[in-house]
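Given as structure tokens, the chain that follows is alone and in the form predicted alone.
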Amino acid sequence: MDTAEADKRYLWHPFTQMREWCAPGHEPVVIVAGDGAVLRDDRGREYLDGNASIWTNVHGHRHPRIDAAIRAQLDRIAHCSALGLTNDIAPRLAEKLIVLFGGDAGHRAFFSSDGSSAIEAALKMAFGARAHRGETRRTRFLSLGGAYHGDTVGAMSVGHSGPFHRPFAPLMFETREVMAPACYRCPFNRARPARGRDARETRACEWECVGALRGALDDGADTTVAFVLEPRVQGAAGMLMHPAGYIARAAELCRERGVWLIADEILTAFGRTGAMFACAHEGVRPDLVALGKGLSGGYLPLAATLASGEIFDAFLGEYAEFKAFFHGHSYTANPLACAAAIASLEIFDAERTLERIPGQAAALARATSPFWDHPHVGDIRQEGLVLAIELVEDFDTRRPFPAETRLGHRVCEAARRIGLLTRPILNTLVLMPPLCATPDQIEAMADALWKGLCEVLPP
């Protein structure tokens, strides 16, 4: 039995309709190798990695520095428990992350295995700290419309994505949804669509999104645990991108009311938006921040939750008080993953990665500017090396194509045949190259996506 047959017979893929996947005639792409921003399948075909292997790969596949760090760690130990023990790798990584984050001596890093787990830990830390401090009326979380923070029960509870979360509603605790600062479809944006301009640049509004957050906070300031948001870019919501200034305004509103801010930087951290952390663009340091995806450079499952000293201190006490953070994972602080993460962070300095991103981002903007000429491109929005192209049925009214047209999927399938691997969010096309991508590779990615679009929707 070959790999594709075995896959269809035995595997269950995430976010995939398996009836279609297993149908006769469907040929899965079987990836067997990678190098930099290029992937190779079992038939020898090469593809550009246009979504950084679902937003995880940072410095490219098979980066020699990360490869060497993992091999060196394998020569010592692959895993040991973090319950009542430590290792000589995880504390170094914790220190590096807290220093990069701008934390102080009171900050702590809690390691887990994936972004959902990092969010779950953040929610439990915030809720538990409130309880230990005697703030028992604070039991409510706020989060943005369309939010997606992961697939564990707590992470789903602070999400507001119907297709992902609706079937599990009886399992989830209640949270309050506040409007997302997404300018393109904001009902308060009085500006008409303008070709060649991100809707955030042309918006005409009175920051009603900030007013909505203020109202929700004032409606329950003494009952709210924390406000949860993805800063700058709401990924699975459709790459919704926030106007500059929103994070700072939101943080100030929370601070004035004693509400903690939880930043989901699972997608946005580690250079994606041009800064190590997206919150840094506006000088904001959240009380809790969840990290994942690119933390290990895209090599091994690893996530982290960074917590302020104020929250950490709420869990300190005598043994019999049972104030310890009763939450953990078998692979917490896995030495192999931590070694990969330290090497990845060192690459940022050694290769001056953040200094290169503005030039790469400019190349990405230039390469995708022709998309504005397509009559069914409604909005192109970009933060650093994260770019989204939203397809619409009618430009003037922003009317979306029905989901059943599956245009985004069809465009990406056509682009795959040309040599680009990426994945849409419904009818929003996404390009998020690894930070190692050259200008020529970025141009080739955009060209393949353009050809795929024109094949499916001739202009």
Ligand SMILES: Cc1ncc(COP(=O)(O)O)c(C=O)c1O
Contents of the next structure:
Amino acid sequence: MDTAEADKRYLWHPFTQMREWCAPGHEPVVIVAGDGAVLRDDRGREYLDGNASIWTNVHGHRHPRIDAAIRAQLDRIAHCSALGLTNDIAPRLAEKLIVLFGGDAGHRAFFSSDGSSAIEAALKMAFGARAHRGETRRTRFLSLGGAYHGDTVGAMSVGHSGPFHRPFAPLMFETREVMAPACYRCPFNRARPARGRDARETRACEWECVGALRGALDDGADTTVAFVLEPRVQGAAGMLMHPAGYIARAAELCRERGVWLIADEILTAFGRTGAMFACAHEGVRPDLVALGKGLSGGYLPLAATLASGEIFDAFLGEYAEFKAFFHGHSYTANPLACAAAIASLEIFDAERTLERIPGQAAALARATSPFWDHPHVGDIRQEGLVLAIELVEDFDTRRPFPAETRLGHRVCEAARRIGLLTRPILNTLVLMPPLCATPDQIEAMADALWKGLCEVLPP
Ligand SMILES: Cc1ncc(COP(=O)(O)O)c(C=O)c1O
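How about the form predicted together with this ligand, since we already have the form predicted alone?
The next block holds the full complex; its first chain is the one shown before.
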């Protein structure tokens, strides 16, 4: 049995209709190697990694420094428990993260394995801290329309991702949904669609999204635990992007009302939007921040929840008070993954990665600007090295194509045949090159996507 056959026979893939996947005509791409921004399959075909391996990869595949750090750690130990023990790697990583985040002496980092578990920990830390402080009226969370924070039950509960989670609704706790500050489809944006301009630049509004948040907070501020948001970019919602200024306004509203801010930076951290953390664009330091994906450079499953001293302190007490954070994972603070993460953070300094991003982001904007000439491109939005192209049936009304047309999927399949791997979100095309991508590679990614688009939807 070859690999593809074995895959179809034994594996269950995430977010995949397995009936289609296992159908006789479907040939899975079997990735066997990678180097920088390039992936290679078992037939020797090469692809540009146009979505950084589902938004995880940072400095490229097989970066010598991360490879060496993992090998060196492997020569010592791969894993040991962090329950009742520590290792000589995780505390160093925790310190680095807290310093980068601008945390103070009270901050703590709690390690887990994936984004959903980092969010789950953040929710339980916030809820538990309220309970331990005697703030038992504070039981509800607020989160943005379209939010996606992962697939565990708590993470689903603060998400609003419709069809993904609908069957599980009876399992979830209720969360107050607040309108997303996404200008392109905002009902309060009076600006007409304008070709060549990100809808955030032309928006004509009175910050009704901030008003909506204020209203939701005031409608029970003393019953609210925290407001959860993906800062600047709401990934799975369709790469919705927020206007500059929203996070700072939201943080201020929360602070005034004693509501904690939980930032889900699982997608946005580690340079993706041009800064180490998206919240840093607006000088905001949330009370809790969830990190995952790029934390280990995109190498190994590792996530972290950074908590303020105020929240950490709420769990301190005598043993018999049972205030400890009774939550954890077998692989918490895994040394191999932490070694990869430290190496990845060191590369940011050694290669001055953040300084290069404006140039790469400009290359990405230049390479995709011709897409505006396509009649079915409604919006192109970009934050650093995250770029989304939303396809619409009608430009003037912004009417979306029906989901069942699967145009995004078909465009990405066509682009794959010419050497680009990326995944759409419904009919929104996404380019999110690893931070190591050269301007030429970025141009080649845009070119392949354009050809894919023109094959499926001739202009
Ligand atoms: C913003 C955001 N939060 C949470 C998650 C969940 O992370 P994971 O898939 O690692 O559980 C994702 C994954 O795409 C994400 O984009």
